[in-house]
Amino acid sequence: MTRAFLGLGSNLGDRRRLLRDAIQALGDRVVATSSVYETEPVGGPAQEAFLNLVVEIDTDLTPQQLLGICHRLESAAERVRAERWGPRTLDVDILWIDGIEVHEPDLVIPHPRLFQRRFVVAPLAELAPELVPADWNDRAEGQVTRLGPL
């Protein structure tokens, strides 16, 4: 088994609710989850503040398996595609694959942007300190709250 990491984020809807049933459809591969975090949208249209949290697995699948688990999940929640980085009821990314580097036209892990936005590198800091840069806080844009267990 590998250990992965997951972002998942939601901004339409029962924003808990849909997080939490993509938790529980992740089943016995979930180790741990961060704390949710309330966050400003970062790039797109102007839109109503996110949900986000990460989910640490275990994994025996390939990258292109998992990220056919997260489509299943998104699309499980209804998730729309109608414009780039616009609402959604579920977005669900890898962000992390301990020793896996994947460099595809639709999948790049470690995730492109991971250290680059505060709504993931807090919530991945929780739980797993040793994968983010020590300066991440000066770093990260956008701002979060902590809001507590999901």
Contents of the next structure:
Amino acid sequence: MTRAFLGLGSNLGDRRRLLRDAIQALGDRVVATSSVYETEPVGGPAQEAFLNLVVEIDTDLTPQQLLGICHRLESAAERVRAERWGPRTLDVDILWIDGIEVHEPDLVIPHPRLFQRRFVVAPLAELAPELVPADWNDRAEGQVTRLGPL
Ligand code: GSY
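With the form predicted on its own already on screen, would you show the form predicted together with 7-(2-hydroxyethyl)-8-mercaptoguanine (GSY)?
Everything in the complex follows now, all chains and molecules, and the chain you saw is the first one.
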């Protein structure tokens, strides 16, 4: 089994329920869940605030199989890809898999913007502080507010 981290975000619909349903669908793969953060949208058009969190999982899936699961979770949340960087019911990104690097057209691991976005690094730092550069808070963009458990 290998440790991996997924970033989840939602800014459309019942954000908490959508995040809860996705975590529940991950089932017994889930090892830990960060606090949930209300976060300022980074990139894209003017849109509502996101709820973001990070989930640690244990998996023996290949990165592409894991990507398939992320896409299925987004489809189950009836995500519509109407506008690039636009509002979405659910976004599930593979952030990190221990010991794995992937450089494929549809998948890059570690996530290319992993340490640039406060909405990713703040929750990741709760679960895996050893992965995060000490100066991440100076480098990352976007405002985040920790709300507590989902
Ligand atoms: O990359 C994930 C989708 N996304 C987000 C997000 O999840 N949270 C915030 N705060 N801004 C975002 N911009 C995009 S795109």
